[in-house]
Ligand SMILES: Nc1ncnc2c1ncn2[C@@H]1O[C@H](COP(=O)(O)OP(=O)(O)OP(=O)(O)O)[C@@H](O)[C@H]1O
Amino acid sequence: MTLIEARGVDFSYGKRLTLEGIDLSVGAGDSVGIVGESGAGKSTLLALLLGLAAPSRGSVLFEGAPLQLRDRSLMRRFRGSVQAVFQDPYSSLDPRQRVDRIVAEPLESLGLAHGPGARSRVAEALESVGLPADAGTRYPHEFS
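Could you put down the structure of only this chain, in the form predicted alone?
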């Protein structure tokens, strides 16, 4: 099943065309790496796929339907289904917070982890990526 798709996507910053004719399909559970030289449009493409910007032309689809950035209900469901993992953990993870707190934050904002069940939900999330539940007591710099 296709989770997110770009169809004929163009994006311009003013008059400067940054992306042209991008077609991309990502299935549920797939991992995708975006590689290219500086200025090639990697960050712009990611912003479009994450619903942080709208294409100048073409469309971004979520589960087959156009991603409507103003539809709060759709965007909440979308944000619960799609996640970017950035290359540099030192700029992505707060070094002053333990991993369990970092993992809990987005779960809480989506209403998926709160109250007494929050700790077990965080442990499940850690275990789903191959980390033991007690990894949550560590800080980002303590991982390789």
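Requested next: the structure of the form predicted in complex with this ligand (the form predicted alone having been shown above).
This part shows the chain on its own.
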């Protein structure tokens, strides 16, 4: 099944055409690499696929339906399913927050879990990636 798709996507910063005619399809279980020299537009394409910006032409689809950045409830559902995991934990994780808080915050803000429910979802998430039960009580710098 196709999860995310770009169809005939163009994107311009002002008058400068950065992406032209991008067609891409990502199915369940796929790993897709995007390769190109610096400035080729990889990060720009990712921003479009994450719904952070809208194409100048063409569309980005999630599960077959075009993303509509102005449709708040649609975008909320989209963000509950599609998230970026950044490469450098030190620039993406708040060093002053414990890991359980960092993991719980998006669950709460997306309405996926609250209170005790959030606590057990956090424990499940940590366990699912092989982290010990006490991992949530630690800070990002305490991990290798």
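Heads up, when I say rigid core I mean the largest set of C-alphas that superpose within 1.5 Å between the two forms. Numbering follows the first chain given and starts at 1. Not measured: the values here are computed from a predicted model.
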| item | value |
| --- | --- |
| Core-superposed C-alpha of L107 shifting 2 Å or more between the two forms | no |
| CA of G36, rigid core aligned, shift of 2 Å or more between the two forms | yes |
